[in-house]
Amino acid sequence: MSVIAAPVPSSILDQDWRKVLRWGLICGGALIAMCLVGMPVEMDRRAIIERYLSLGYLTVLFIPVLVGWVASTQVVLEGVEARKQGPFDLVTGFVVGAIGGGFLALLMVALDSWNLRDPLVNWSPKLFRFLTYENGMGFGAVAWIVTGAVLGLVGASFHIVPRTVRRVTSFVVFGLISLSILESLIDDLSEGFRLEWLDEFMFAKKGGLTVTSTIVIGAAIGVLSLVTDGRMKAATERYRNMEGVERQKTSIVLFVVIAVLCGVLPMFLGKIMNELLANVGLFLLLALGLNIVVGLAGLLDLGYVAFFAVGGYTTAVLTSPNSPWFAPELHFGIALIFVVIFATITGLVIGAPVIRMRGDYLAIVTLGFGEIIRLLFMSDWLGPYFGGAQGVTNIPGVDLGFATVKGTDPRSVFYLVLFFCAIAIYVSWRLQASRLGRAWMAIREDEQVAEAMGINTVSAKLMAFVVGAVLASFSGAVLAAKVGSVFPTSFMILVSIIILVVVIVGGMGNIAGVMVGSFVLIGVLGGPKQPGLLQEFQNFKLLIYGLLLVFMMLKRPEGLVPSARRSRELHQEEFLQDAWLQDDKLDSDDEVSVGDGGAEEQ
């Protein structure tokens, strides 16, 4: 196969200036949008490195780096040899970043000249002081143009520097940001393990890493990235290539290690961190159920919160003395039996009418069912039975005989959630490798082919709805016992959306991916009403969820921790292309070998 060389620019100024201008406008527009949303000013209170860098400035500074990197990315067509990247691309990133910084300078002039606070609520003196570094408009304008140009240059340089430099830099930057984000968790752990000196060394009194700890920890992370270069990837590939008994043993060992950590760490954490872990566990339980419906069976269910509500209200009615119509005041364990029964019935009722629907139609109908159930619980018609908008209160905790699990003791709640999560993980793991699990995955890949192969798609889909409903009802039951009350507003459609984002970002069809997605999204950003580690994101979490979802769909649709099967499905065309190129290369080598052999004989 002949390869055409890509045209080499005659000079560093031989740019596609229309493309450069377009990316500069994108950079400037993103910077202005970020500022007018209010995120930089709101997050300026959170320090990353004391006195030098805040989370607010970080949200602005990363945009020129990202756009500079994308603008200087070389698009290589099939059959065309890529040119060597160099100063030409650095100029691209430099100009794009400078244009973006210029937009911020224009925003400062506009902030100083006009008052547009009425339509734009974040058009404020705080934003002006943030952009000018409180040193005047002239200084701020020059500073942002220079800073934008330098950051765009840095983004473009990642295409040129050696891979080792790129790896070390990215590890150091993301490692330091992660440690700063986990400050409250590290504070709790250092106090629990009596390592207060480590906390004092790492973090300043007003928050953020100290300058000394930034240098020391950054150097340590850099060395660690060099030592582990290639080993983590090799270990991951080795685990993925394991089969049969060997893979099963390795999975059991990993599960035991994670279980021990989850059982031991809460003992050294305070109430706030245990409350956070309990919330993560509740959403993980929901995500594991939705992972069966969406990740394994491929059924896009946007009304999944309905099963969550059924579990919560069933527990409330059967255990609370304040139940308005029927108050048997059963023990939580007995009530849980009825929770499973009612969740199964609800799963069948919702699943049966939509069983022949696919794609968008299925999503819209399940969305409607979810809203119908929430409105029924809120309605005056069922108010005498479920309390209407007032809900059901005075729900007792879970009496274990030797202790009572209730919301005032987050650690005990976390252990209860951990118990149900362990059940859900085991059930998901066993089902995934079972005949039913393989039927679900066949339906997800191609329902018509699965039906032609003899799979009863109707019963398989209904079983997916039922299993997902039961796991979601467990989470609703625990939530009712934890909070002590249930209200219709606790089961908004937003819960279904966030759980779907958790599954997609983590990795659909993969238990480990769902766990990672829950810890990253719910643990850091928080749930619909639950705070995460970064409470500054409280007002912007839906925006961040949306941006993250769009980015994942475009760049990594298989998720953060994808399953091997799911990766093959989503990248089938790439695998086929690679195989074609490999066969073509082998054919070329054979031709060369035959030609050489003939020459030698002559």
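Remember, it's a predicted structure, so these values are computed and weren't measured experimentally. Positions refer to the first chain, counted from 1. C-alpha atoms forming the largest set that superposes within 1.5 Å between two forms make up the rigid core. Compared with the form predicted in complex with its partner chain:
Positional change of A234 between these two forms reaches 2 Å or more at the C-alpha, relative to the superposed core.
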Second form
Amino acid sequence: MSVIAAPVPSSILDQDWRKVLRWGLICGGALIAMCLVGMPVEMDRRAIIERYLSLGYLTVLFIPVLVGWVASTQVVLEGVEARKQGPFDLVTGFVVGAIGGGFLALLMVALDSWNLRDPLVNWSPKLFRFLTYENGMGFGAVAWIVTGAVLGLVGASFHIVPRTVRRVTSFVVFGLISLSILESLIDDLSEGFRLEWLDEFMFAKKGGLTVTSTIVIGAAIGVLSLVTDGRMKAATERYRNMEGVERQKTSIVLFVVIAVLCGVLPMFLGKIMNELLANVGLFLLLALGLNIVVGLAGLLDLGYVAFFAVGGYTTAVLTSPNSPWFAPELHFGIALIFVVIFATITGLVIGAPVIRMRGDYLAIVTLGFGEIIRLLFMSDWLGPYFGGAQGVTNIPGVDLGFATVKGTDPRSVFYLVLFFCAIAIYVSWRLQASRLGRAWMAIREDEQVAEAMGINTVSAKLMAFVVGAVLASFSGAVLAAKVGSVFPTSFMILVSIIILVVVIVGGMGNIAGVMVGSFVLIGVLGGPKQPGLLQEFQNFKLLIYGLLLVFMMLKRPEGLVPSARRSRELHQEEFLQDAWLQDDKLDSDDEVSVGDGGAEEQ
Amino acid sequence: MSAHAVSTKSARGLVAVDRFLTFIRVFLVTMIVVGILAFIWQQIDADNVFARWRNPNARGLTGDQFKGLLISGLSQGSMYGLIALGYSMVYGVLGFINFAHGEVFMVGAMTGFIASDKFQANGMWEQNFLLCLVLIVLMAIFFSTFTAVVMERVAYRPLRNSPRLIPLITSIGVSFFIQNLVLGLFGPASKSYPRLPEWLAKQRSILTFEIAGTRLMVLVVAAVSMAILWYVVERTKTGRAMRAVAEDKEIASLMGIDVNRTIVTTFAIGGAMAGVGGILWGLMFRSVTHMTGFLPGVKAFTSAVVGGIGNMGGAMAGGISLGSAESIAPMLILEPLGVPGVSQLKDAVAFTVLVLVLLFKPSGLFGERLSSEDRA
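Would you mind generating the form predicted in complex with its partner chain now that we have the form predicted on its own?
To see the whole picture, the full complex is given below, headed by that same chain.
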């Protein structure tokens, strides 16, 4: 195949200025939006490196780097040889960053001259002080333009510097930031392991890494990244290529390590961290259930929270002495049997009417069902049975004989959640490759073909609803026992959507992906009401969830940890195209047939 | 042998589901009929046994109350209709539910609030209300259209040929993002529109209907916008291009229509209608928050489905029927059945209407208009 060389710009100033200007505007817009949403000021309190860098400044500073990097990325078409990147691209990044900084300077002038506090709540002197670094406007304006330009340059230079440098810097930067973010976890762990000196060395009193520890740890991460360069990839590659018994053995070892870690770690953690882990577990359980419905069977259920509510309310009514209408005060274990029964019934009742609908109608109708269930629990009509807006309170913990699991002891809650998660993971894992699991995937890929192949699509879809419902209801039951009360407001549509984001960001249809998703999102950002590691993000996490959802759908619909089959499905066209490009030695008949196949699949 | 076993088993599964669905249909219809009968009995004779069977305290409605409910249903429904047009047109052209359209509506309402608040602060609102109204409507149209167009460009255009659910999920993300961006920019407090001037807001009596001036204005503005839209879609070249693209994108582009541009126009027109709806919402309910768009959005989608998706007259009619059903059904059906606190169940009624329509007539009351590829 002939390869055309990309046009080489005659000089570094021979830029595509319209493109540069567009990216500059995007950069400036993002910066101004970030400032006016209030993220930087709010997060200025959280230090990353004591006194020198706060999370607030980080939220502003990363934008020019990112935009500079994206703006100077070379679009290489198929069959065109890439141009060698050099000073030309640095100029692009530089100008883009400078325009962004310029917008911030303009914002500063505007902040100084008008008061728009009335509609814009974050239009405050605080923001002005933040932007000027309390050094007056002239300094601030120049500083931001220069900083923006330099950061844009840094972003662009990522295309140019050797791979090793790129790798080491990104490792060091991300390592330091994540260490700083994990501060409370490390605090807690070092207390548990009697390693207070480590904590004292690493973190300043007011939070954030100390300067010395930044340098030391940064150097350590850098060395580590150099040493491990290429080895991680080789290790995973080796694991992937293992066959039969050997792979099974490695898997078992890995599994045991993770299980022991999950079992032992909570012993060394304090209350807050255990609470966090318990929340992550609750959402993991929900996400595993939704993964079956959305990820495997491809049914976009937006009212998934209904099942969560059914689990919670069933447990509440059956175990609490305060239940307004019927209070048998059963033991949690016996109540669980009824939870399963009611969840199954709800799954069938909600599933049956929607099963023949188009995928998108199904989404909206399930959303409607989710709302209806919440409205019913809240209404005066069912109020006498479920307590209306007051909910059901005083739910006892889980009495295990030797211990009681309740919210005041988050560690026990975590173990209980872990138990249910283990069941859920086992069930999803066994179902995935089973006859039913394969039926689900076939339905997801093409319902009509699946039906033609003899799959009973109706019962397979209903099964997906039921399995998902039961897993979600377990989560609801544990939530009820953990919090000690259930209210209709705990079961907003928001919960469904957050779980959807977790499943999609992690990787639809992949258990490991869902686990990663819930740890990263719920653990770091937090659930709808539960705080995560970054409590400063409390007010902004929904914004970030929305952004993440859009970003993932546009750039990586298969998720962080993709399921192999799912990503093949999503990138089918590209696969076919690659196959076509590689097969140019084949005779023309084959080419045509491959091309036709691609066109028909759309 | 085995094939035979499979087919009978699957047939049995189908039959069970169908029986269940038939049961649901019969149950819901029975409920509605019983409720309405009990209501009629109440109207005739309040002490009748059947009327008192489920709800001894029900007294029925007076004629004026009924008319009041009808008017409020109509005015609310016309707003649903205005929003529903956006859902319907986008579904007709691109074949996916733009979940974030409710947010476009919210942006319109928010813009209207900010502008009218400023107008009131310098006294223009009282002095020259009509000018203010025109100005805030134009501003709301501008910002809503802008939001809708940017949304299309950034989030939906790259996904034009991906599987159907992908743009839907993206639009959920967009909706979440816009909601929380507005929350971050303008704060969580509920914002209240300034009062309408007295000469407009006072009660009027038209054809024995007692109608508040605000509602009358809502009905008039909605009717005017609908007429303009009808003219644009049915009588202009742009409208013809839109209908052609909805029918078949490929053929339309072969006929020399710029498909991308037409799709942007579709989003823009839908956004403009939502902007007008937002202003009307704000003037009528006088309170806007960042969550204002969610429920009206879902209900407007319901209206679009009720009227038949892709069908514009249908969307308006669907909106009006849904609005009336939502305001009348609780009193007409639920109250005689002895359900307490019926006004809380307004939203539940709207969702039930959606389920009912999809169970009985999935193509909507007035028939859907979709291109052959979307008619799955």
